[in-house]
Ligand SMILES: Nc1ncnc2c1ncn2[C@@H]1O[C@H](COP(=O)(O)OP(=O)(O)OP(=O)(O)O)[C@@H](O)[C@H]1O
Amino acid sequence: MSDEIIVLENLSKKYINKTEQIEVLADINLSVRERDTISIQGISGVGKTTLLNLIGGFDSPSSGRIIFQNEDITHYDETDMAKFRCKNIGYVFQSFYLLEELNLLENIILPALKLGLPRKDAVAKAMEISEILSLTNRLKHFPSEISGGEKQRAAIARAVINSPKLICADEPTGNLDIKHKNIIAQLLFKIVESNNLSLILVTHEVDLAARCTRRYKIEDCHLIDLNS
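Output only this chain's structure, taking the form predicted together with the ligand.
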């Protein structure tokens, strides 16, 4: 289908160390189209972050293929994958990974500068996104000077600055109270919908999963369709 953004074909992941082999994911098949919002639930340790790491090329699958807009990205080397990811996939990590030595504005514009956007244009874009995410008056602050919810919003701003086709968000409302969970969920969906992005959202929150157009869970290494 032409509007497919990413396709996972028979994706499997085993971690092999000296004494044992841990099978985490087996035969995962998923097709994400433009504007799909996909939620992935599952108990702690089941393989949700592992799956997002495979999609973003932070880790390689044991077998299977990852096709992004008709391009097989499964075996890209680290350098090619970093370039590809910067342009095409926005990541909101489970533990933010904001750079402590940069203020929020500098953190947010970093992926845009990496792609070669002039600083003036990157700043203008960051201002626009920060307005939507209510971060404008925190842009000069460093990560150590802001709250957890503000860090989460900054991580979302950084993930969307290059207008990637796909956002992968790993428990973006984890560790927040109900009020801030709702605010961040609202903002994330607003930014995804207003830019026609696709979203793969890992979450333990049933309410948040229910907002997605398609729901899945990982159980016993398999991706289970919860839509029917």
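Could you output the structure for the form predicted alone, given that the previous block was the form predicted together with the ligand?
Nothing else is written out below except the one chain.
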């Protein structure tokens, strides 16, 4: 059985702006294997977040295919893609996207409840993950009551609660100070490694990208291999 988690085949994305066609990504090919940690760098606006959005089905490619564990997910409708994403892909965003009306524990277990896991089991799993992330004593707090670093730890916990095969992290340290950048980077890689996950990491930060086993950048719409 193949150890490939996700394969991007000739993936392209174009947007129509009035009468102008804008090419953002062209002929992107990438294979992500089990336990791969992959960084994608590039200047702002080059298409890094667009690529993550295509992988997760938040946007649709203009051409090409996305194969997830031998299953073509390219043309899933919104309902099927939302279910698939909840089970298989965990997202960590720069802006956290925690629900302010829920405490941290409730935010973390929400994806598990969506998949039908009993609340008792979801809470138990959240407690295990929170222990790794040093977040246990903050679970009853609301997002407005905690620091940015703690919010990002909660976002990481939420991303892995369903034991996805792949984590997509979009500038996960972008809104943090230097101290918390280092803490979050260490915790992100720790939880990816301890759960045998694969990681696609979008970042501007060279030091963070260097932690990954494979490095790429997007330039002039193409994915360039930095490993050779």
